[in-house]
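The chain below stands alone and is given in structure tokens; this is the form predicted on its own.
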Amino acid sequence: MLELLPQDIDAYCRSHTSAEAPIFKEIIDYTNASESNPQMLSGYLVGAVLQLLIRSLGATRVVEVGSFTGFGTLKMAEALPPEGEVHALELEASRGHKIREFARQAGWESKVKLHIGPALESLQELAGPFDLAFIDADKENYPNYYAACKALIRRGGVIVIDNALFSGDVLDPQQPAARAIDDTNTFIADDSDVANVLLPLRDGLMIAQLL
């Protein structure tokens, strides 16, 4: 992954961002020990941005496309009110089992609604409106995920897309994943239904609000 910020600046940002609950260190440790690509975890600062957006929107319903080991899932669950729900879409059943375990441990199990299977199929089964969508799954489907989430999000709601810079490969996209992300970024920038900003945070964070 392209390092967008010097490590000391990144560390300074982390040290001046709200502290996180101990469960998140457990998720990070588990991910580093058990996953071959632990860098797929959404990360501390991205999680903090998601929480800020949820609280600012007064969100109660969130959909997450791609949960991996549950870091982002639980970040969002923590920020939701007691009656809130994060509908977490994850392909791998084994990861879903671990997310449930982490959610029980943290006391947020009632907020986490897991949907195991291909995300596009799960999205078709959901009923809106949702307040926020977070997309962090297979990159080739980013245009499809954006379209499906846009249909579920209320006016004033927000869609957040992780890895929107894809290690800088969007500058000269050659591979299918990079082209799909670049196409999604371009489509959102031209989409008159939203106001958006692409932030150079971690691996790029696209934030689009429905008008």
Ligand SMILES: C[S@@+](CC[C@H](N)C(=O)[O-])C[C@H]1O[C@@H](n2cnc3c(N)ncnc32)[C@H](O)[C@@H]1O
Second form
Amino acid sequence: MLELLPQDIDAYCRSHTSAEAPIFKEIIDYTNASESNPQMLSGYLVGAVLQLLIRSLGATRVVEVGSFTGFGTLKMAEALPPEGEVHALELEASRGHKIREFARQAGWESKVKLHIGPALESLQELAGPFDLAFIDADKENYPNYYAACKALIRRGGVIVIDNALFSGDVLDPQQPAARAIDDTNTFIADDSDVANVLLPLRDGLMIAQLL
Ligand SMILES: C[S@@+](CC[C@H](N)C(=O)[O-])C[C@H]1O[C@@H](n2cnc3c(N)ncnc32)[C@H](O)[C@@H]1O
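Shown: the form predicted on its own; wanted: the form predicted together with the ligand:
All chains and molecules follow, beginning with the one already shown.
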């Protein structure tokens, strides 16, 4: 995982970003205690950007590809209006149970729609339009997730892709995951259907808006 920010700068950013509801500390603590790769959790900066996008777009329907322990899911649920829905696509049923538990605890259960199974299959079952997609699952499928999400997103809607720098490996991609991310980044930069920016935020955050 690329850590671009020195710790003191990260702490300063955190203390000058909107405070988080207590549920997010619970999710982080649970993830650190129970998951072997807790760094997969997206974190407060990515979460805050997702919330800003959701509020700016007036989004009511969003989809997350790869939900892990629910940090991004609940960040998005919090920012959505009461009738809004976040469709959380996650392979592991046990993680789905935990997300449901956290959503219930936070009082946002009605906004969280879980889809357990391979995300590519779940995406085929969803009907658009969606306002925002957050892609954050298995990297080899990023080109497929981008294509599937693009078909679901309305004009003006946004696709956000996490780990777009993949620890810097995109500069000289040797592994299938790095190659898939690099291919996706290149495809998006050349895609005349979208305007995009690749932000050096945490491990790289690609944001593409459908024109
Ligand atoms: C980086 S984590 C997601 C982090 C989460 N978005 C967050 O904000 O904290 C990736 C997740 O994708 C899930 N995943 C991997 N392959 C998948 C697939 N084919 N379909 C659905 N989920 C998948 C993993 O089980 C894992 O929970």
